[in-house]
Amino acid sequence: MTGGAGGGEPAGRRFVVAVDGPGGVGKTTLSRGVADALGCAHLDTGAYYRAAALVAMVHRVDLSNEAEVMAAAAGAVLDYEDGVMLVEGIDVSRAIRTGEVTAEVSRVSALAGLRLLLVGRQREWLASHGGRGVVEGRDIGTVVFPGADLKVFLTARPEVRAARRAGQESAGIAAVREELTRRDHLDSTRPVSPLVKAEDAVVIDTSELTAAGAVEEVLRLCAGFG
């Protein structure tokens, strides 16, 4: 495989780049950039959990009731294409990023049955894209695709993460940092599929990297596969 802007993933075989890390480290920007450079698909698995939370909230189910949340999610057609999260064919990309959904997504994501359901759908997504893709989330290298060809775990200093996320939202930096800390704790301590670094993941601190620089660093790692 060749890296760089003109590179492409090995043709005719499965090739997965797993990108994990907490919020505000640049997972989505990096994953999309790497996928574009490699000419393969990109999947934001977090969008699936946000969509499941949105569906459950629309159906007014008890978000702590696993059976009710699973029933709502299982009955919905969820898909992710070209950076757009779809529920029943409707673009919900903006709706799943509201404060209301963000406040509940960690609680919904901790439900073991729901994770099992959505991991199955995420694996089906990869299969439908020829087994090749750049997949981002919080448990990709440990649970969703533990056999990924390349595993990357992104980090960044707390103040950098908060400033980046605040730039995407209307909340102030202090409020965003508090929310990121809350989600970090919930996602890292949940009993099922916690946010942890895979043993064989390469750690990249994006605090001082530009988006383009981070993409190039991962592409250099990809260049080792041929």
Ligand code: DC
The other form holds:
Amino acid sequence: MTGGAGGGEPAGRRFVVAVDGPGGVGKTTLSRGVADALGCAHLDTGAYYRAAALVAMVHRVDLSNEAEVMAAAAGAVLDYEDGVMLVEGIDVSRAIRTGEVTAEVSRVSALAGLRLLLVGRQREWLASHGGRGVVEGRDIGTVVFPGADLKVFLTARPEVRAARRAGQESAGIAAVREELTRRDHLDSTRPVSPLVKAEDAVVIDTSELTAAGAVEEVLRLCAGFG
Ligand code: DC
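The form predicted in complex with the named molecule is what I want next, because the block you gave corresponds to the form predicted alone; please supply it.
Below is the whole assembly, all chains and molecules, this chain first.
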């Protein structure tokens, strides 16, 4: 479907959609849907931070030791393709979503040096995909691709976010809500690249939207680039 079947953006040229927001707002579902409709690739940058945390944990690195965490991540080949996170060619998509990794990933993602390293890898990913992609995370519109063609910042009511995540993780809603609140706080108060809306981002509240409805809304915005 290359050629912007669902949106008006021109075929073939560089085109980046940045999708930011906290956990449980529907970033991955939306980003995949938009990428499919535009005929381009999708990148979940959270998977890179989770993979870095996993690699450090497997190497039994002290997660507050930035140099050691960075050395472990720098020595690992990370790839992301079609929703699958690969470390050294091994599919770690499930391993990076265990409770252990989820509990530690905010700590790891607050390390400035590690962020620099992973932002570099994320930019390489886009270059290797012809400069076209839908990229989701926390700092995509502000730091990774501040020149993105379209920036979307997703929000949703806390109870909606917790219910969505609980469904994905087969965990209780109360525990998930507590974990989301803890991570929101860590992610938005860290000194480096905190979760903030880019000034030029379009805010979409997904609380009352279906997945297809949210995709349609973003495709409508993309159509403005025809
Ligand atoms: O989206 P997620 O829950 O899989 O993200 C995992 C963690 O990584 C989360 O604590 C926020 C962090 N993260 C980040 O700091 N910057 C990004 N671009 C993406 C995720």
